[in-house]
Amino acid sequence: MLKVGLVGVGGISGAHIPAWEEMENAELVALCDIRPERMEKYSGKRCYTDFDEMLANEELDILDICLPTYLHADFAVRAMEKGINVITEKPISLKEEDVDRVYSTAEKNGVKFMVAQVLRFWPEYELLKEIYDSKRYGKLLSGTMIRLGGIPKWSWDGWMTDEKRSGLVPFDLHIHDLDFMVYAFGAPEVMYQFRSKRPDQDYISLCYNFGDFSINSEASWYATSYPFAAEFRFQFEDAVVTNEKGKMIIYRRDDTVIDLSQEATGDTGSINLPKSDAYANELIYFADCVENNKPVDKVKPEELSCVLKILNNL
C-alpha cells in the first residue's frame, strides 16, 4: 500500500483528495497546509502546518503538491531529496530552467516525478488525439481551443492575480490547451498573438502554426462573472470534431452526426465516452508507475520546456 501525503489543501485538492481516497493501492495518510482550518473536515488524517515536519515524521511513498504555482518546483525538490516520489499540479514552474532542476533531482535520488497536466487524461481530449493519430477522418486542417472565465477572486492571499506568483492567464489557463497541443501535435510556431492585460482582467488570443494546419486559441479572466467554458472544434478532411457546451459531437462528411456525450447503453460496439474522472486518472497513472516501477512517460520534460519557452515569450 502506497503512503501518500498532500500539501496545499486549497481548491484543486478537492479533486485530488477524493481520488486518493478511492484508490485501492494507495492511502492518503497526511495533509499539510499553513491554514489548519482547511484540514478540519478530513478526519483520520495526520495534519501538519509545517512541511518539513511532515517530511520528517511521515514515511511517504508519494507527495502530491497542490500548492500555488510559484511553490511547485521548490517543494518538489525538497521532497525528492528525501527519496519521495512527487506529482505536482501544473505548471512545474514559471521558469523554464526549473524543468532541468526538478528532473535532475528526481534522477539523482532515484525517484519518479510528474506534472499533472490533466488534459492528457481527459477522455474527450484523449479521443481527439486518437482521431488525429489514426487519421480516422483524414488529415487535420484547422483547430480552435478556448478556455474562458471570470477573474479568480477567491484565491488564498490573492496569489492567482499576482503575476509574479501565478503568471496570470498564460500560465494558469492557456497552459492547459498549449500543453495538449504540444503533447498531441508537437512543437508549434507562434504566428500571431494579442493580449489585453489590465489589473482586473487578462485576455490572450494566439494562432499556432503546425505546418499543415493551424490552431487558434483564446483564454481569459474577464472582469465579470462570465461562466467558465473549456471547448474545442477541430476540422478534419472528413469530419468536424467538437467539444462544446458539455457535449462531444462528431459531424461527419456523409452528414451523419455522432453524439459521444450520450449515456452509454451497453450495446456492443458502443463508442460513447467513458464516464471517468481525469483528475483521478492522472493520479492512478502515477501511482501505477511508482508501484510497478514503470517509466513516467505520459508527460515528458522536453514537452514541459517547450510550453514554458512559448509562454515566457508571450
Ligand SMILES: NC(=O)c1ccc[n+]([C@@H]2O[C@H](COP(=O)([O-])OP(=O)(O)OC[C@H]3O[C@@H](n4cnc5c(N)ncnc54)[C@H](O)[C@@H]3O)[C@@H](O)[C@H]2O)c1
Contents of the next structure:
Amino acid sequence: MLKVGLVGVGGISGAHIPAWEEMENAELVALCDIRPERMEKYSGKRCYTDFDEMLANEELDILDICLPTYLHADFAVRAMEKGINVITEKPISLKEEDVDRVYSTAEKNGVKFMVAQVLRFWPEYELLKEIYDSKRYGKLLSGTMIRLGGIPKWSWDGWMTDEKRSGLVPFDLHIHDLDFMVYAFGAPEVMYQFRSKRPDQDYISLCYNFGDFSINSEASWYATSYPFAAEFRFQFEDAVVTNEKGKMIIYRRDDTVIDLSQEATGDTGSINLPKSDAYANELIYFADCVENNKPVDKVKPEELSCVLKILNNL
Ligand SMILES: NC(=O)c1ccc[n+]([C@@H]2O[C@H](COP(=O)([O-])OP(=O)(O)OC[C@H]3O[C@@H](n4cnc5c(N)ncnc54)[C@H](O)[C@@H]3O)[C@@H](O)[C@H]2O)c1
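Requested next: the structure of the form predicted in complex with this ligand (the form predicted on its own having been shown above).
What follows is the whole complex; the chain from before opens it.
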C-alpha cells in the first residue's frame, strides 16, 4: 500500500483528496496546510501546519503538491531530496530553468516526478488526440481552444491575482490548452497574440502555427462572473469534432452527427468516450508508475520546457 501525503488543502485539493480515498493501492495518511481549519473536515489523517514536520514524521511514498504555483518547484525538490516520489499540480513553475532543477533532483534521488497536466487524462481531450493520431477523419485543418471565466477571488492570500506568484491567465489558465497542444501536436510557433491585462481582469488571444494547420486560442479572467467554459472545435478533412457547452459532438461529412454525451446507441463509428474523472486518472497513473516502477512518460520535461518558453515570451 502506497503511503501518500498532500500539501496545500485549498480549492483543487477537493478534487485530489476524494480520488486518493477511492484508490485501492494507496492510502492518504497525512495532510499539510498552514491553515489548520482547512484540514478539519478530513478525519483519520495526521495533519500538519509545517511541511518540514510532515516530512520528518511521515514515511511517504508519494507527495501530492496542491500548493500555490510559486511554491511547486521548491517543495518538490525538498520532498524528492528525502527520497519521496512527487506529483505536483500545474504548472511546474513560472521559470523554465526549474524544469531542469526538478527533473535532475528526481534523477539524482532515484524518485519519480510528474506534473498533473490534467487535460492529458481528460476523456474528451484524449479522444481528440486519438482522432488526430489515427487520422480516422483525415488530416487536421484547423482548431479552436477556449478557456474563459471570471477572475478568481477565492485563493488563499490573493496569490492567484498576484502576477509574481501565479503568472495570471497565461500560466494559470491558458497553460492547460497550450500544454495539450504541445503534447498532442508538437511545438508550435506563435503567429499572433493579443493581451488585454488590467489589475481587475486579464484576457489573451493567440494563434499558433503547427505547419499544416493553426489553432486559435482564447483565455480569460473577465472582471465579471462570466460562467466558466472550457471548449474546443477541430476541423478535420472529414469531420468537425467539437466539445462545446458540456457536450462532445462529431459532425461527419456524410451529415451524420455523433453525440458522445449521450449513452452510445446505434452507430457511433466505434468511438467510445469513457465517463471518468480526469483528476483521478492522473493520480492513478502516477501511483501505478510508482508502484510498478514504470517510466513516467505521459508528461515529458521537454514538453514542459517548451510551454514555459512560449508563455515567458508572450
Ligand atoms: N488542474 C486544474 O484544473 C487546477 C485547478 C485549480 C488549481 N490548480 C492548481 O493548483 C494549485 C493550487 O490552487 P488552488 O486553487 O487550490 O489554490 P488555493 O489558494 O485554494 O489553495 C492553496 C492552499 O495552499 C495553502 N498553503 C499556502 N502556503 C502554504 C505552505 N507554505 N505550506 C502549506 N500550505 C500552504 C493555503 O493555505 C491554501 O489552502 C495552483 O498551482 C493551481 O494552478 C489546478
